[in-house]
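As a starting point, one isolated chain is supplied in structure tokens, in the form predicted alone.
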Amino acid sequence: MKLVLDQLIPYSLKDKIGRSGSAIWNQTISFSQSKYVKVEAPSGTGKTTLTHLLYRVRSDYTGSIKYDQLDLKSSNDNELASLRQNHLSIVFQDLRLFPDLSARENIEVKRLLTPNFSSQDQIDEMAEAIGVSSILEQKIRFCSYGEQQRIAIIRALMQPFDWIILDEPFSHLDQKNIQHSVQLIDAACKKRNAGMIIMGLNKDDYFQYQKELVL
């Protein structure tokens, strides 16, 4: 599934655009599936703005965004919903989990919606191959951010996809904790033969990037 960009200009950043150059924003841009793209936006430049037109939370721009032949700005509620169930997964930066829900629960609701696809056992097995297994009854607003930020990140290993967008998913992380995450999310990657759009404030070498792009 080929992403492309062409001539996107949120509203809210329209003149910040014509005042600044960028990578992304006012351009024509493609991505393969399978490639890892690292964007690496200062605050206040749209990194966040980004991650929710990518997902279509908002659709306040001009220009366009396409997944193959799908226009995400006129995709209609069953389009939209079979794109994110089986080819578009996320991490939000404020991770958008159920507070009165346990970790588990908050896990198994995305996992329900492709149930053959993965099992309660795998969410046993990522939850020990990074470290919160012990918290997995445990009521989702009772845990650290960071262990919060690693129950989003197997929340959203839990589905199909081509590609798969992540908005500072390790901002709370130490370096032990994300290492193991990004083992976990590069081998789910590989399986999938997926894209991934990575959201970061600075260079990083977590991953193996194809492409490094400034917002």
Contents of the next structure:
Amino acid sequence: MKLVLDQLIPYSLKDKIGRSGSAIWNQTISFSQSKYVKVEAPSGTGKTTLTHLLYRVRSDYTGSIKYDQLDLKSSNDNELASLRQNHLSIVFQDLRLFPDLSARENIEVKRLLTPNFSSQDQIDEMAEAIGVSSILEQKIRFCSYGEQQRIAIIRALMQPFDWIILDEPFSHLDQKNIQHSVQLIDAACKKRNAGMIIMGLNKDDYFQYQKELVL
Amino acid sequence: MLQQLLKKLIKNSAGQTKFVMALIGLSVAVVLILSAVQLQSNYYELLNSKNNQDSIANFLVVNKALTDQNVGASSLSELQLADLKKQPFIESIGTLTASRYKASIQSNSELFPFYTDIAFESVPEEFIDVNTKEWYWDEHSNYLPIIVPNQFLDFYNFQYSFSQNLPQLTPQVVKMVSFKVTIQGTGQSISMNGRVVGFSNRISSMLVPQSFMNWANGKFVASSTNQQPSRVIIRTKDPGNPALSNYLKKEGLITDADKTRFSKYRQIVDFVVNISGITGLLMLSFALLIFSLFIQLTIASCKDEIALLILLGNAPKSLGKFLMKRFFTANIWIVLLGIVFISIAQYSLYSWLIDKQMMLSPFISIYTLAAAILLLLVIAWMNYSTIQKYIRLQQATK
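Output the structure of the form predicted in complex with the partner chain; the preceding block shows the form predicted alone.
Entire complex below, previous chain first.
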């Protein structure tokens, strides 16, 4: 699935963008599938805004975002639901977990949308791999932010996808957990032949990026 | 499994009490509306069904009201008959032909002597409530069949027989008695045997077959005599129809007051049914309002959860389905319980009325069922539109 951004400008950044150059805003860029893209974005340049636009959490922008033929702005409820179930996965910076559900239930809510794609056992395997198996039955509100971050990652990997968007996914993880998480995500992308757009404040070498852009 | 998680996420945070209140309101409304429909259909059934085809109720003998002005000119004109026929509340109309000749009956038996002058009437067979093979006459018949009003026999048995010290007679005995009928007119006279073949509740005259009446009126009556009918019998679906009694009044016609009294009952029943129906509809609209507010409140109190569920890839439609199942299931139960309640009430009414010689169906009518289905559809539509609207709203605010 090819992702094309064309003259994309969010309303909230209209004034800012005119003054400073950007590799993404107000440009025409296309990302072909299975490429790893790093978006380096200093604070205030609209990193989270971009995440939200790409996942259509909001649609207050000019220009267009297209996944293959699907124009995100004019997509309807069903197209959007299908895109999010089968083609597009995400780890939000603010995680967006259900605080009153257990860690496992939070993952299940996502997994059960495409129940044939991944099994319950896979939850346990992934949790084991990134060290959260002990908190799986705990309510999310009682987990640390780092634990929540890893649960959000597992949740994102439960579904089929062509693109995964990661908004500072490792901000609260130590080096060891980052490494394990990176392996998990990398394997998941390779398995699906999927691409990745990862947002970060600084340069990093978590993955082997094919493209590095400054927002 | 996903359903269970959704159940956990979308709780009745709007409060169980409000939910129960909304359900109770809806139940009362449903019961009121259904009982209004059922009452109305019971009333029609009592009037129209075969079992209740109370001969008194559906057939009315109509004649002009005699006043000082029309004494001697009480016959109904062709015009009046034609107009009567045109009225929508009249199903069919039959003229009562009166005998224009002198007639008398006399006992054949020494043991039980009687003699009396008499007059006959005839009416098309379809208006007669006595079903007997003996109701036939032609010139070769051995005897003349006669139908007598039930009232006559009652009068004889409970008044006349006492005063004259005569034995009481059962209908069977009367039917066995043969007597002599003598007819005179235009200088001729003829005698024949006659026999009572049945008793009528519907028409209060001595009835003879139409064929006999035509024959006798032709033979014993001068052709110049006025043969216009003075009385007609009408068949109507609903003698309680106020339009009928108004029409009769307007045309100066009268019928048995007892029968049109139904029109008063009818107005009272209509009134009660309307009150119950209107109250039901009012309650329904309030209950629907409360219910839709309740749905709004539930959705609003779970708006974060719903928004996140949609963000994770749930289609708003499937969430709507989940919510629909949640709320509408209760509504289905309400309507089902309403139907059960009305059914029980109907059965009790049936058992109670059967002792009073009134036949009612032991089951609820098809109209009540249809009304229940209609109610369900209305409630479903209300649920569906509220849910869709507010789910969409949660999305839009994000």
